[in-house]
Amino acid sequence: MTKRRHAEIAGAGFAGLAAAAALCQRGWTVRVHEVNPEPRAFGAGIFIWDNGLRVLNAIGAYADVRNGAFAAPAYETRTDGKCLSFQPINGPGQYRLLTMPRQHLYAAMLKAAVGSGAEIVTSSEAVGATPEGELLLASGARLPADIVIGADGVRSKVRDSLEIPQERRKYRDGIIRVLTDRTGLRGGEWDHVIDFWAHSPRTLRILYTPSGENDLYMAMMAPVADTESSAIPINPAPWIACFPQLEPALSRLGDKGRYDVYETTKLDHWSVGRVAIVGDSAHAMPPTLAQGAGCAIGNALGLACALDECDTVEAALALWERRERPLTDHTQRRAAEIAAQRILASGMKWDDEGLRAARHVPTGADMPFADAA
């Protein structure tokens, strides 16, 4: 009997769970290490465009994600009270975009990974890896595998242990992500995704996002230098001054939210020996194109496909990066340009530059959707 290949994965986030599910489906045994006492999603809401939905369909999480997610009928941009762009979405022949709380997406992906056979180990901290294919734990354990996957986030210890040359950049803006309820903001235009911008009395942005029947996600952009607007707990006064129509939601945020500065991480290469770096560990990007999760889970699925196609792990990793990296580099570059120049204030650009990833059919994700007619 042929011995099943084995993977050790650091990080039970979206990229780690996608890789786990995809590898288990291809006959691997998989163990995922999560540093926290229980697997959970951090943050508030999330956008999943068509490319990400295709990956979820491929790993068996799509039906659970779709049930309870929100499909807005339109995406619009309003700057200083004027509508600058309006795009119908989620209809026949239109762009597909589902929005939801991060925990909703996470629960579906965790279910898919465990249901496929992945083992999730909590309170297990990965501190490094060796090119020969060992995952190193804080406990002192050295776990051999056919492949080690570092999916442990922006501050990845697995990545840093391998000393991969990298470029990191922070930007002048940051974002507060909050999830609240939709009381007073339901129906009609309030079912749209609306990108609100204000340039007076200060520059602020709220990406207003219905994320379920009762859930409202707001991504609130404020310059780093604007200490009043970027303060945590949130000071509602400057936000209400710029967006009085959102006062019903802004006035009840309490101590919710966390402020994070936009940043980019770019690696010289995505693998060393038998170790692959996936997701934000490899290609963190500003959230301006809402493609951080889409690229992460797409590349995780692409990695599993490459490993299935090649005779050696090393050949698979070379194929994987050659095939997946060009689109990721493009998306990361464009997201950074948008963050640096605040391009979206003039309206969402529904073009190939901005939506190339959203329109892409990821490797291994070309099967019909479970709800297709």
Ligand SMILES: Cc1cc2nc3c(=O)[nH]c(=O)nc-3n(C[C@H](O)[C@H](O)[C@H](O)COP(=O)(O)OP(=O)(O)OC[C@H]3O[C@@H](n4cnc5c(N)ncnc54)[C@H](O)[C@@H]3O)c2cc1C
Second form
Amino acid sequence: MTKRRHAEIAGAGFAGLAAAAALCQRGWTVRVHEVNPEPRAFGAGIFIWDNGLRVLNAIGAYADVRNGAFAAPAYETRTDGKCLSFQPINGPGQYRLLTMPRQHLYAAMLKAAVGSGAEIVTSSEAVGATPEGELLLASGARLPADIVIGADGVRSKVRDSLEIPQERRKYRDGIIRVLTDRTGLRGGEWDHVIDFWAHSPRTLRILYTPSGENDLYMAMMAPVADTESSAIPINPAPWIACFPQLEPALSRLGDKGRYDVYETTKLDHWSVGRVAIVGDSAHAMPPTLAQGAGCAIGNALGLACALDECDTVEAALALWERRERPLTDHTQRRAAEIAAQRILASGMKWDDEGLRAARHVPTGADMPFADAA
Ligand SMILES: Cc1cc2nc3c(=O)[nH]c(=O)nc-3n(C[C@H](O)[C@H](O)[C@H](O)COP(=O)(O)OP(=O)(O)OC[C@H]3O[C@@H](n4cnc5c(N)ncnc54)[C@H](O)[C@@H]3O)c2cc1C
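Show the other one: the form predicted in complex with the ligand, since we just had the form predicted on its own.
Full assembly next; the chain just shown is listed first.
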């Protein structure tokens, strides 16, 4: 009997959990190290386009995600009070886009990974990896594996220990993410995703997102230089001045929310020896296309598929990057342009190449949906 191949993964985020589930389902033993004392999602809500939903379907998390996520009937952009784009979504032949609290997505993915046999070790900090295939922990442990996966997010220690040449960029805008309830904002147009922009008295944006029966996610974009609007705890006054129609939600945010500045990380190569860098650690992108997690989980599944197809880890990593990287690079580039020029203020372009990722069928994810008739 051949010995089962073993993976050590740094980071139990969306990328780490998708890789863990997909590898276990292909016969690997997998251990995931999470620096936090409990595995959980950070941030408020999330958009998952069709490509990401297909990956969730492939790893067995889709039914749990679908149950409780929100399928808005339309996506609108309203700038300075005018509707600049209106797109029906989630109907037959239309784009599929589910919105949900991050913890809802996370719980389903954690269940899929653990249910497939992955071991999750909490309070376990990765500090690096060796090209020969060892994961190095803060405890001093050196854990050998057939493959090590650095899925430890935008500030990845695994990536940085390998000294992979990288470009990093920050932008002039950032987003406060906050989850509240839908009281007073329900039914009719309030069931749409609405991208509200204002240019007067200052430039602000609220991506208004129903995210479940009771949950409302608001992604509130403010320039870094606007210290009043980007403040945490949220200062409701400048926001209500720009978006008085959202006053019922804005006035009850209390001390909720966190502000993250848009950033991009681009690596020269996604792997070194037996170490693969997956998700935000490899390709963080501004959230303007809502594809960071979609690309992260697609690339995690693609990695497991490549490892299944090739005789050696080195050959698999080369195939993986060749196959998956062009779409991620394209998406990251387009997300960066949109962020730098605030292109969404003139309306979401649904025929735009920026939606190429949403239309993509990820490697290993071409099966019918679990809820298909
Ligand atoms: C404002 C904003 C909005 C966004 N909206 C969307 C959206 O709507 N749709 C979408 O698809 N994407 C969105 N994204 C992008 C998405 O959040 C990321 O692409 C996604 O979370 C990346 O997943 P990951 O697993 O690579 O990284 P992370 O989610 O950051 O997970 C990394 C994990 O590793 C752990 N970790 C970190 N360091 C260590 C260590 N040294 N040792 C062990 N564990 C460690 C962390 O605690 C965490 O659990 C958004 C991003 C931002 C900033």
